[in-house]
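One chain is shown next in structure tokens, namely the form predicted on its own.
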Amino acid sequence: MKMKLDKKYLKKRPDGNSFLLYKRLIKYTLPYWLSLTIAIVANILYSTVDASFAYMLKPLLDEGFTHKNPTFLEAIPFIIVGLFVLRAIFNLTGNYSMALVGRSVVQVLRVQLVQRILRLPCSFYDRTSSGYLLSLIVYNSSQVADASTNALTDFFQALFLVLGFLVVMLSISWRLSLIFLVTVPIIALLLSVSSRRLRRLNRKTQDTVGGITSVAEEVIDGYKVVRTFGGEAYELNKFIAVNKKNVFNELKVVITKALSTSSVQLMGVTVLAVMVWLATHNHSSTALTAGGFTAVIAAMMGLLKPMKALTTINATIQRGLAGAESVFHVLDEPEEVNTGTYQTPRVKGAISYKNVNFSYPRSNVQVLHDVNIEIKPGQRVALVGRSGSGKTTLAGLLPRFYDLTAGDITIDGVSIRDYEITNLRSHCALVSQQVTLFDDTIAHNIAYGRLGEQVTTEDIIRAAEAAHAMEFIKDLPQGLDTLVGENGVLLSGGQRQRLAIARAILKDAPILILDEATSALDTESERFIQEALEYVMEGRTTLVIAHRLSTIEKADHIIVLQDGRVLEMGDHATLIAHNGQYAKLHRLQFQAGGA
């Protein structure tokens, strides 16, 4: 099968200003400005050393071989040696100072990478990848630290080398050195038109690159479905055309890398070509002793190996700048809206929606129309309606996982606008039919409910009691301290389910959603789940989302949606007498089976 590369793997940007981005990318160099100085320092003095070997074959063919300088000709040895050991101390301190700032950028970057992601709204998530943001903070965040750091001690060493070469050179014969002066321009020019190519190139293999991790990432969690469906060949292919995508523009980068590298060489080639024609046809301005014409030469060549290195200092920079772009560019995401300051320390839990409307970020379909709902502390509601009624949308608004189009909802008359927004959701708990644990003991993962709070073994067993979870749990190798693997994978999806419901109860939050909570299970696992939510509803405001209408007939009320309206509302026996929407779903599920 022939694959298209699908363009959701493929984040587009906008180009943003070289020198603006890297001023920002700059500045977090700045905290460790002594260490940075040190580098700086450090490979300023390396360079220096390396010059001063090229300006020494004057000395040492003049004085040394030519005029046979006894004392000097002593001395020259331990020059030499002390050179080497000046440059390889100098080497060290550089190199090791400037990986100190670099690896401290690197984490500075990640740690703000994931600061911001834990901020952001809702909306954020459902048009970004995971495998975009792992991308981010593994490789570009790492890209971005090389040109902010690593670039700079290859910068300085190549720029204080093709200094100090200069140097020579116009101490020898000044003459000589102007013509290589006049082929800077021309350098400059080769080099800017290279640093544009390689921005935009870069900023291609870094999207790639995303799209890698989130195909990967995909057949990776979703390997069950894969290889039930026979999706093997479709998941490869797929893989294969991302794949193909980002080593079509590595290999894009590594030809214009090599491009602008040949090309600076030749110009540098070129001048050598003519200084050697004129210092060889004895013209009377540029005559040098052999000592000299050999310094020149020597610097010369020398002069090669920098300015290629500054062409690769270019790409890196750019590959930095292109990840830059991508990173601010989270980092730049407005965070979710948490301008309320009401706080308080437990809500009775009485719910009001007013009139609420609701449509999802960068939608035009409106998912909820002016629902008008009242819930008295210690209520159970329970939502139905068919898939795309708008149940699980009117959930998730009361912890602001987003916000109103219009209306409100207010808890215990307060709108939740209002509240703090950590603090609104510290009355909320959540058991959805998806649940999320963490690569972790099953301690922590039911501690989890009451992080930052001092919890002991008895709470977390009392919880997990609760919740019907200590039947499976005591029978585990290390019991409570046994790991779930990554998101629960060595746990059935019963006793996944029990310790979310234990993480709830030991939570102990006024007001419970219960996302189908009991959806997909097996008889006897959906006994001890209903067992173990009727404890955890026990004087809590729930709303419960159910799909098996026979888990939710006890409810104080049933409110039926559909396109997201309130289509009817009562408590069972009356929509059942009302044989409505409500006695149809009701009716089709027992006829079928499914209650």
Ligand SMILES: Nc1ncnc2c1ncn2[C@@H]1O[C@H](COP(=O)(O)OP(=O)(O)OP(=O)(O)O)[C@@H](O)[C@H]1O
Given for the second form:
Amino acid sequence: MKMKLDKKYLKKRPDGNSFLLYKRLIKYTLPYWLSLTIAIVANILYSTVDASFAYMLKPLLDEGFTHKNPTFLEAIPFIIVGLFVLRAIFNLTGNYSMALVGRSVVQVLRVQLVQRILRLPCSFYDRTSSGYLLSLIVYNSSQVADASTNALTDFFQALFLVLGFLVVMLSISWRLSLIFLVTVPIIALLLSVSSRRLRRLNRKTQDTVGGITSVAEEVIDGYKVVRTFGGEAYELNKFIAVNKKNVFNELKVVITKALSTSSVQLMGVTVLAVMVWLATHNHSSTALTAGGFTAVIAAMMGLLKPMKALTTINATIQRGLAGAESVFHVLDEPEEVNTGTYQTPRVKGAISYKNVNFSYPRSNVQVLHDVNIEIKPGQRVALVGRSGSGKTTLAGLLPRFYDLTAGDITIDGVSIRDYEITNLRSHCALVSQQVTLFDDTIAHNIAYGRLGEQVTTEDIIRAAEAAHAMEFIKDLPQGLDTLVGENGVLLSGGQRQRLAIARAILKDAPILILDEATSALDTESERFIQEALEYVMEGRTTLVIAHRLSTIEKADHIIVLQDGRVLEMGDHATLIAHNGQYAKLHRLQFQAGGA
Ligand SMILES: Nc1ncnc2c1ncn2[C@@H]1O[C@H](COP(=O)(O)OP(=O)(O)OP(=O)(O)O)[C@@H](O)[C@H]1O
Ligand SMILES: [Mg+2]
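For comparison with the form predicted on its own, provide the form predicted together with the ligand.
Next comes the full complex, and the chain you just saw is listed first.
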């Protein structure tokens, strides 16, 4: 698991144009156009009810109180209740339909993110922290939903409230209302200034959330190391620091929002004051009836809330856009290169490395230099060498975890670049240095990725037996259906290795890549694992990064790597007779304490 939050990577994001971003975001809502339309219409109707209620004040006061019209007085209670029932229905419909769109958009974004993450090259994982990706999937996506729904709901509701109240005002006294309209461009200016700042702040906030997840993840995943090495204070301080940064940014957001809201409100109130002054100073052009004046003031007051809403919508949208920006950035990451088209049901397993040179992406250190290896089908090749000499790297090139810098690797004479990538990988089984288990049952872990296909319980049991895993599985309370815990925490190292071997046996691929774990096991587990390994290597072309003497001695070729170069090559007897680096390694590693 990568712990670092790659700041360089985050900073490199281009400053996307708000409009283009929002357009792209809105595209996600289009499949739900029906719900969207219902929501918008419901919100418009909701606003109309509110506006007409303000308008009602004029006849209520003029007809009801001044002229005492009896039929109108009779109808008033019904009109009021009727309007509010309608209002409730429109509110419910509007909110529900919009939530439907919003939650669907989050779901689609989350699925797309995971879909993309599943297809990104290994180098992407090397430079991106898993905490950051988690925060994108969990946090940013929902922010995006807020932008695409709450903001839209509020927008239409507020916009039509504003329009409705304006109509009320204009129809009663257009002269007074004009004063109000003068303020609109000033408000627009205020909004555009605050929105730019908000978006920048929100992006920072979201990055700090990524930082929080990263550190929390580190603490949770590494709890044993943290405790034994007394890292509590260090981790806590780091966590406090990222949290402080987050709070600091959130507060800046609040201040910016509050400032923009209050200034808009202040404008509104000033206009209100001017209108009250005009209406009460009996200029013939602005004189009103009592009802008319009350309705205009009610409409003005009514305007304040949707106007405030319009300003906060901007904040929500900016928050969503900042979230969308990082989400789209990952969605736009190029997938693993997969231009090969060659497919075959099963390869024979002849492997050839030709002048292979390799450096990791974004690193200028060359890890492998002119490596040449020829392996015939079914042969076993052991890679030995000091830690860091490039063994894991060399083996990982075969299933194209990384692409070569120069040279070529072929399987059955076909370049691995020409294979369709899933087909290529279907020919390789991998047992890696660190066993990865999934939070699932033992059976599902063994049959990983192939369950429900051709694999039956009998197949799983057969593989588990061959891997000597049945010995411990049958003692477990639920046998094959026992849950192994996140990353198999409930199992011992040796048990995990045997499950990984069982998984490889079940896959039955013609090529096996085996990165032997270095951890020493007790003699019995060791014997089980050796037998299991012998079984799984039988009849397959095997590339084994070997630490066990037994595995090395039985290999058809031993390749000694040093600083990414092939130093010696040959079988055990030849290399011992040659008395070079292998003989030396052999003496150092194996004669002191056995395997
Ligand atoms: N993802 C990576 N990005 C950049 N450099 C890497 C990466 N993985 C490994 N390296 C570098 O490549 C070199 C070879 O590493 P590799 O893991 O292949 O060694 P190894 O022979 O398998 O060692 P060990 O026996 O300890 O497993 C090392 O110098 C390492 O620092
Ligand atoms: Mg290694």
